[in-house]
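Take a look at this single chain, the form predicted alone, given in structure tokens.
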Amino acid sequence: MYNPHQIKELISKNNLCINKRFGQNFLIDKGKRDRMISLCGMRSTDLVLEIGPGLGALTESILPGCSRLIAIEKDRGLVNILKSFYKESKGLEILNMDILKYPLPALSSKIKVIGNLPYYITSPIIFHLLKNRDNISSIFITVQKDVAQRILSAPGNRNYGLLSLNVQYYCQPLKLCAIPKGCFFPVPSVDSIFLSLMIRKKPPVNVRDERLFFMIMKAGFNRRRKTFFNALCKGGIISIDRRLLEKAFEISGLDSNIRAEDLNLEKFACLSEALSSLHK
């Protein structure tokens, strides 16, 4: 693990610059790094996918504890540094590519995902991982504090939204530890949180039409200033006949004045099921 002075020297020596566009903030706190890796419960049989290894702060601790490590870094300059440093290492594959383009379904076994997600693309990466959840056993990620609050949020909270619902539907999210901004170089503007997202064997609610289920949630939060009822019957993402919707709300026991941010997964599922049964 490098200190700030060493990072500056290494970046300068390789004619690189710290890329703010990629959200590059390098972990420099060894104690925090060791704590994070210990919380991942590494096993010698694990196949690990590391997102954004940067200069290898996590890589050097992950590699000895797993069977194989695939490190995906978008910055070509950092990839060259990593490959030079780890050229003698076995069980490590360093790829210069965008994680959103990595073919997760092509892997022969389930992977453990670990990474410090760049702030500018955090949500797309999380949704990408959820989409490919059948190939993942668990996810351990560092995200900015506000993103963690959104993921962990409950109904009635201003941070509650589609990210909360999607993650909580497919995973069991848990805050593992806080990571103060001073643990990184350059120092970011906000603190971070290290989270675990354990993939559920099955969702906490049963829905027969997942497409409808997610569409009504998306419609509700797309127009979150409106009542949930009006968001669903006045066009946009989805438009449902008013009388049909009134019947579905009645079956579901929902107040027509309620807003999407006040509904939990069970209530969304209940409405989705009511709509599905009325469409028969």
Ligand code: SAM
Second form
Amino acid sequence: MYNPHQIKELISKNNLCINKRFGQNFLIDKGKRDRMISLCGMRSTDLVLEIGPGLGALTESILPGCSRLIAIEKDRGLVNILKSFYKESKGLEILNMDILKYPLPALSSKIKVIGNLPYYITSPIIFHLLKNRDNISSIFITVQKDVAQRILSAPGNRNYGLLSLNVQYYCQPLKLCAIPKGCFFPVPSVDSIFLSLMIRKKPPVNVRDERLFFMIMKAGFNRRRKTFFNALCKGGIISIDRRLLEKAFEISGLDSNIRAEDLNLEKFACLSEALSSLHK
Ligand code: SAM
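Could the form predicted in complex with S-adenosylmethionine be given as well, to go with the form predicted alone?
What follows is the entire complex, opening with the chain shown before.
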């Protein structure tokens, strides 16, 4: 792991610059790094995907503890530095790619994903991983504190929304440790949280029509100021017949004045099931 002085030297020696556009904040705290990797519970048989290895602060600690590491880095200059440092290292593949364009492959066992995420695309990366969840066992990521709060929050909280519901439907999220902004160089403007998202074997609620389930959640949060009822019958995303909706609210035991931010996954599922059964 490099200190700020070494990072500056390495970057300028290679005629590069620290690319803010790519969310480049490099981890410089070895104690924190070691704690993070120990929290990942690495096994020698693990297949790991690292998102945005940068100058290799996490890579050097992940590599000895797993059987294969695929590191996806968008910045070609950093890829060249990493490749010349690691040369023929066994078990390591460094790919110059955009993670959002990388379909996670089905390997001999499910992949463990690890990364200090580039903050400008945190949510797109999480949604990309959720889409590829069949090939993933667990995700260990550093995200900005406010994103972590959105992921972990419960109904009634102002941070609660589509990100919370999507992640909690597919994964069990857990805060592992705080990462103060001073652990990075250059120092970012906000503190971060290291999280684990364990992919669930099956969702915590049963819904027969997932498309409808996600659509009603989206509609509810699209019009936060409206009641959930109005967002569903007069919304831009979905427009459900008023009488049908009244019946479905009644079956689900929902008050027509309730707002989407007060509903948990079970309640959304209940309404989605009621609508599906009335549509039959
Ligand atoms: N892992 C390194 C560390 O902890 O020091 C760097 C972390 S830095 C917060 C994020 C890294 O993601 C940068 O190296 C950046 O170039 C890379 N990156 C940015 N956008 C990316 C993308 N779309 N796909 C893959 N890597 C990306």
